[in-house]
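Below, in structure tokens: the form predicted alone, a single chain.
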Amino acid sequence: MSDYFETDEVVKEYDSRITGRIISYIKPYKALAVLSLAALGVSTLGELFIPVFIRRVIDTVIFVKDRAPDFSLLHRSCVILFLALLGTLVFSFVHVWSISLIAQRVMRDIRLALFETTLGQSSAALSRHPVGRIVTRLTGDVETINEFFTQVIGSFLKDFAVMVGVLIALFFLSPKLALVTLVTVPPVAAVAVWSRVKARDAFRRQRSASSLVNSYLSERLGGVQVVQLFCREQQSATEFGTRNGELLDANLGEMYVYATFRPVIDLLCNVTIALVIAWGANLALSASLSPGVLIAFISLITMFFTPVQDIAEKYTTLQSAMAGGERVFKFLDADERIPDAGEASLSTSDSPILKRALPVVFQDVRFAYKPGEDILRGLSFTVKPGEMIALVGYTGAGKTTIINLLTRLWDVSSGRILLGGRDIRDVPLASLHRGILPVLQDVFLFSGTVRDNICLGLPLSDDEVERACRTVYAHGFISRLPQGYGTVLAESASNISSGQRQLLSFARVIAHDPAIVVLDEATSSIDTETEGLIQLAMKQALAGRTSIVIAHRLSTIKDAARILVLSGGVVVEEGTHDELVARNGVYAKLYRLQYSEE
């Protein structure tokens, strides 16, 4: 299976397939593309018209023998020249504006597609990669596509149009002198090829060195406290200095290529102009060439070599766009979603998951996050409709894995999980996730208001939101916030306490009214007073619902109808709190150990 998040060190110079896919995103904006091409054509003709028109003015107005100066013609020529310059400016602006607008809209479309693809990927796919790398795909790699439109396509089209137009204009003005100009084309081509090869190698070195620096910085800054506590500042600085030096050398190598290329092209441009002047002067002295043509040739030659420089210097941008585009499309083409087979066969309105008091059945469930490292080994148990059970066990027993499988963040390796007698793989994911909601130990709240974090897009009234918060005793602290339910939470909800964050997560679940509630270490990080409030609230909230509670604090699950003790991925004990304590098995040892610690 290809890894669409990994950084490719070998960058393709050009890939027509990637280019074609990027271009395909222009289809919704054909009108803008036609406008951009038309503006490009007009602006290019305008640029070529100016030196040709100046040639006409010089030959017919300035260098005229046996005729009095015609100042009115000169004035009209100046007006025409000004209008040509103004028109060229306007159409150049239209070309740049339209292609930039296309690029921005294409970036918007690709970002949206990438984001939707990311949200649809399975937890197995997403867990293999750091969040920062995924964000880079959605931001940095998409930005290279923007550069492909604005700097590569836009510039290349303009440059090739100008070069072809210049050559046509040269032959139109003087075929003999145009042939002289072509003498320098082979050296220019050779220099361009050399520059392309050197730029490719330099770009690869620079990209590799930059990746090493970024990785080192991310790791050391993420673990800066460990670096400080173990006095590794000097060692880290030395190691970073080595990587930083490699990046410097790579950047200097890339700069050397362009520092060499531009002067060489300038030299060839000046040599060409010198040849044209020398040859053109002979033709002019023999009356075979007018002064205006010679001046126009010099201007056109300068116009010809400017695109040559631009095309070569955009080569690195092209490489970057190819690499970024390849990663983006690998990402878009990846299909590691949890299968939603029930979507076609079962409508949301018919889904039994929306009914209350559902039974939950695990039948010989096996699961491994990594092949050969089983977490659950033939796990079987049943939760009766409306029953509250608790799952306990040592770390690694598979408690949280059960929740991941029940909500289909992961799929079972073998066996079945049944809801109301139906395999959860036959239930639409949307219905499943509406019907089963967990309260997790690590509460995640989004940047936004308190109300938004409770509703999460659900069209709830203010009364419904407040009722949910009163149920879990969150209304008191919310009403004391500066703007109440309209208070904006900071990043990671750092402006409220951990206990308050947990209360909001309970309120969110109550507001969404699921059929099954899962409490995953829900009170492990809450103070005693807040825990007492939650216990009272959850007795009301869980009434009539099937519920599963995972807890290390065994005092919170004494009232559970049944307690399942997990060990090695299977149920080793089952019963009420009193029955398990009396049995003096694994649960009793856990209880005595925790009681003595408390």
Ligand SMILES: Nc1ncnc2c1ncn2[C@@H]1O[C@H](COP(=O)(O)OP(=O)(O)OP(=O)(O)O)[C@@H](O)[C@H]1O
Given for the second form:
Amino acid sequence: MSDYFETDEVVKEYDSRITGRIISYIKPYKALAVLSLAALGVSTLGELFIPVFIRRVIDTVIFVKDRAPDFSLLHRSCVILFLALLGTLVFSFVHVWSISLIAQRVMRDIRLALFETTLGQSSAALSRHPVGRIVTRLTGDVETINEFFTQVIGSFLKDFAVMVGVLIALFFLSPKLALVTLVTVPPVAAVAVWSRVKARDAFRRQRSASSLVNSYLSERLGGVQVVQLFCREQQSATEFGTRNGELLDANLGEMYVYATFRPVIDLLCNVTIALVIAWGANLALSASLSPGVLIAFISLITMFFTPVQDIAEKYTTLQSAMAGGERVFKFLDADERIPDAGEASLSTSDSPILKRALPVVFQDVRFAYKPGEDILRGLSFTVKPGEMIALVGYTGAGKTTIINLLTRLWDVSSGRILLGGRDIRDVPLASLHRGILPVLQDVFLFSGTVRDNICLGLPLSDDEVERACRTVYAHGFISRLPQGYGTVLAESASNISSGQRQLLSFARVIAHDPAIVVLDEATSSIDTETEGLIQLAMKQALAGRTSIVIAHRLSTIKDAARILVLSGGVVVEEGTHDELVARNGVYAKLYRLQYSEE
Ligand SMILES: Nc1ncnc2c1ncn2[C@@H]1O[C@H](COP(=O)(O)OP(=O)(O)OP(=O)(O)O)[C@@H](O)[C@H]1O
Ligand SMILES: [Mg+2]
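Could the form predicted together with this ligand be shown next, to go alongside the form predicted alone?
The complete assembly is shown below, putting the previous chain first.
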């Protein structure tokens, strides 16, 4: 968890590659982007037009000395002003609407890309990215990119256009007076630079404080029962209190930057206006400046300062987006998929794998989850077509690892696994996964109906589903559920028992009809009646298939054609139950320890 949060600290203030990458997501929405830019241009022109036009009205309609008042001109001017205001409003709406639309679509695209990338990742890659972290990336980090669009790109362009436009308008109206307004530019720039440094530091402090709070929360709340059982409430509250206090300080620090920055900019804005009024009044009195120009100056200067006031906040948004974007793109770029032989050869040469029982051969397989920590050290064994073998070994011997390798959740470090004489790495993943079905120790059921959980996307008829369930004795309990096959399983299927979950997993095997089944027998203890049912169901599910069963029950072991005893990363003994007991080796010892009480 920690390294996820550490990336907050190393991120650059501004990274043009990240910005470029974010912007590249606009490509599919070019038309909308053009519309947005055009609307921005028009609304900015409108905003600048209004004070300039008011100036004209004041000077040519109101303050006219030698002419009779022209009311029709005044009315016309009012109509023009009204239309200009309305137009500005409409275009400004179009701008905000279109940029938000782009931002939302880009977010959707990035979320989808992240999700698809995650689903395709090898287990090796996934083991380095805890699920919680990926979820944060999908939600929080993508949201920072949204803010980047709406608050940074959208308003940055607008602010820039307004500021440049205001300067042009000022020099156009009165170059002399415009020079006066430039006097305050250096202090404004100085304050902006100061605030940028302060905002950056405050932002970093705030981020690290908030990530400390988050990680502490998720850990303690995740383990809330342990906290309760070991009476750690008081201590946890104290520890949380410290981190919470730090977050408060960091937040206040950030607020402090905003709270000082805004009034200082306000002050500078008013000083500029005061200078303009003082200087402008002088000019006006000496008749070298019209009153309209003076009034236009005041509103233009206010317009100039408005974007400056928001700089500190926008800077923080930019920082978050850089951090968020960096994490999102790092994850997308680190794409480590399971190498797939591809779909190309699926149709013809691989179809036998889907249907026929094939021999499974492990040839001198070596494997380590982490370099240097070998779990399997030259494992070799053969399972004949249609044969059921049992794998036994002490806990941690690498039994589940064998399933992970055969299903290619992980790939062997060296050696080969052959399926019908063919290296499984040369078999397209899709057909491999259709041919081999693992039944895991903990049956994973999705929230959805019983039916959906058995089909898992296969287009099976209700009859087929029911037949599969009858075969493995699951029909009985399913039909007693409130909505039968339509009963919605709660999250992690907590509304059915663990024995029932296992029956469902056998129904899946029948429904999917794989040629090879690898079964990690559940260790959870179940009442003897259900136990007997599960034994029967398993026999049905495995009948006629090549199967490797990691056996935890004596009855399963005795049913197996052969038993392989795994120890030290290799098969140390092989044979039937009676043979192995007679041999009085590792198996005999294991048997006395684990199974004799049965
Ligand atoms: N994803 C993983 N990353 C790193 N090490 C792992 C991983 N999965 C398992 N291991 C390690 O590999 C070894 C073998 O684990 P495995 O799950 O294959 O044991 P097992 O024989 O199935 O044990 P059990 O009977 O308890 O299920 C263990 O020492 C375990 O710590
Ligand atoms: Mg295991």
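Residue numbers count along the first chain shown, from 1. Please read these numbers as outputs of a predicted model, since none were measured by experiment. Basically, rigid core = biggest C-alpha set you can superpose within 1.5 Å across the two forms.
Problem - P186 C-alpha moves between these two forms by 2 Å or more, core aligned - result: Moves: no, less than 2 Å.
Practice task
Please check if T238 moves between these two forms, taking a CA shift of 2 Å or more relative to the superposed core as movement.
Solution key: It does not reach a 2 Å shift.
Exercise for the section: Answer yes if the Cα of S505 shifts by 2 angstroms or more between these two forms on a rigid-core superposition, and no otherwise. Expected result: S505: C-alpha displaced by 2 Å or more between these two forms.
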